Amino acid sequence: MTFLPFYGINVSENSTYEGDDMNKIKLIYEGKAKKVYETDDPTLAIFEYKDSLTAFNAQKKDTMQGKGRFTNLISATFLKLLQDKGIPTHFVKLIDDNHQLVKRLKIIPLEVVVRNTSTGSLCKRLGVEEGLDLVPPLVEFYLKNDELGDPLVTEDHIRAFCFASKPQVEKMKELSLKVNDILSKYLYERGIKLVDFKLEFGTDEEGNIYVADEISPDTCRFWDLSSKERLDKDRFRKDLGNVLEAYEEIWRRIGQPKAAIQKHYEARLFIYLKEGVLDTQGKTVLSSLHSLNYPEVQDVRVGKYLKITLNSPSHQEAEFKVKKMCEDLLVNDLIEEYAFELEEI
């Protein structure tokens, strides 16, 4: 039995929550990825995560045993993280591997999508290339309506048809960007790029707004920082295979302490004198080459070659560290320049 502790969530392969009993009273709603049940408390509901996979508005379907467990555990971890950072969410507690207890809310009929990198429908709709960094992040609203295919709507549409009030729209946008900041930093530290994600929101009886639904590989795009490998539902959409393994990899990285997630890199450094700085060794070698009938050689700069191996959670972090090493210790920046190659090993 392996426990993966994080943010107060202790989960084993067959875990249950030790606390007040909460019973399923009646099925309220069944969606593509989960079932929602009434409980003994009218202010609370139980989410049951299913093993189903859907894409393209449920035109593509499959079932994968264990998928519901990973989406439940991943979403619970993210929602608990956000709560700890001051973001109001509907999450109450994890019940077991496939169930969590949540606040019952009135769902606002809008989906908020935050995009950090161009991909998916954005590229198809606007004809832009994939992989462009979007600074600042792009925030879009979509109407929650499966029959219409969840169409993109503007804030003018939202106001004209009363899908949400202006203060609600402003609050959803504010919370979405805060969620993006928190999750982007958290995932970057674990070698994952948060490409884009979808959020839903709901209100309680007092009108307070909460992040609702789920945050998981079903609702986000995650790319490995170094390899750009997809670690989300795009593996199912694009028939890339290893769908469950991708979900498991996300859970592995967020279910362990940050320090335990390391990759190994080799940096090959080349340090040489700047142009204009006298290189006596280089001049000697150049003269020797010319005497041996190599007139095509125009200049020689003699330098140093170093090979460094290091641990890092991501390629970008390793690159940053190697540059810092060069600037702090290895290179005299008054007279020397450097270049390096970095490779995961």
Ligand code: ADP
The other form holds:
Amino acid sequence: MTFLPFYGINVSENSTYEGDDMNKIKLIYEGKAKKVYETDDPTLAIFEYKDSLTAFNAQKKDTMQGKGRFTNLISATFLKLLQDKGIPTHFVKLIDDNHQLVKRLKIIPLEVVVRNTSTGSLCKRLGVEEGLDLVPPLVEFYLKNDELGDPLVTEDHIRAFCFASKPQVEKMKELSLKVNDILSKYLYERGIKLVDFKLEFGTDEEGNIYVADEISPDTCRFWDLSSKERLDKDRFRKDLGNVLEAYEEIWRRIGQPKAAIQKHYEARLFIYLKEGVLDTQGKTVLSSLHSLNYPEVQDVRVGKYLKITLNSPSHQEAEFKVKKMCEDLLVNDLIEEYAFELEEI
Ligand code: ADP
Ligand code: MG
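Having seen the form predicted on its own, the form predicted together with the ligand:
Full assembly next; the chain just shown is listed first.
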């Protein structure tokens, strides 16, 4: 039995659903990241999250034991969060570590990408710098077609070829931006920047639109807020290593209640040589000042200025950490002194 610590999704208690074996009737589709099974209820499907990883339209492939567990649990957490905030999603319940029950929908053949920061294909396509803040966020549509490499499409293309109706496009945009607001805030509070993400949408028999598919490190870009460390599939795309560890880190952070969550601080740190220690650069500046007729200057100490951003639960704790950092690493305590200002950002 799986227990989601944050939401307390307890499989056996939450269930109108009678057990896994009789329900997983037939494999309908096997994709790159999931297997989709028919259930004995035609309105529902079971997703099995796989351990395989693919990138660049499946040209790069690997298997990573335990990955499917993280994408399943993370996706369930996000979908449930969105549902609680009034966003219609296909999520019904978590079944176990690798399975979840979802509404079976007709998928609209578009991928909706929301971007808060420039990176990836956007930079490549437009030749823009990585890391630019995109305000307001960009919403892009891609045609869901592996053979064509999921090309970018305009709203006119969507209309001309009936990939989706105009009201559906409007609704997908509106929901995507709401999802962005909810997830960005939730992740920020846990020290993660939501850089961009991809959503899929589907419709039920009545034509109602739901957020479908998955929301996980396979489909989003997550950067650590202070170190900018990549905590998503870019680790696999770019061979950065520790892929599974990054997925686990996301699961660890989103599984934590907000109370334990870190705030963000900026420390402005000044390091300079102690008085009495010969500071040759300082002496040069001092003699220049004297020759420029500033005889009142008594001494000059040339130093270093460092700006450090860090996560911490409190100001006190952050102060303690910066002091420790200085003493352990940044300052040679025989000859250097330091001072810093600390501010929550
Ligand atoms: P792919 O390799 O095509 O991306 P995945 O491994 O992601 O496939 O498997 C999931 C498949 O199920 C995708 O084709 C996705 O569009 C589809 N899908 C997502 N949500 C639903 C849903 N609620 N009902 C039916 N199909 C869905
Ligand atoms: Mg997919």
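So that the term is clear: the rigid core is the largest set of C-alpha atoms that superpose within 1.5 Å between two forms. What you see is a predicted model; the values in this text were computed from it and never measured. Residue numbers count along the first chain shown, from 1.
After superposing the rigid core, the Cα of Thr63 is displaced by less than 2 Å between the two forms.
In this overlay on the rigid core, Glu30 has a C-alpha that sits less than 2 Å away from its partner position between the two forms.
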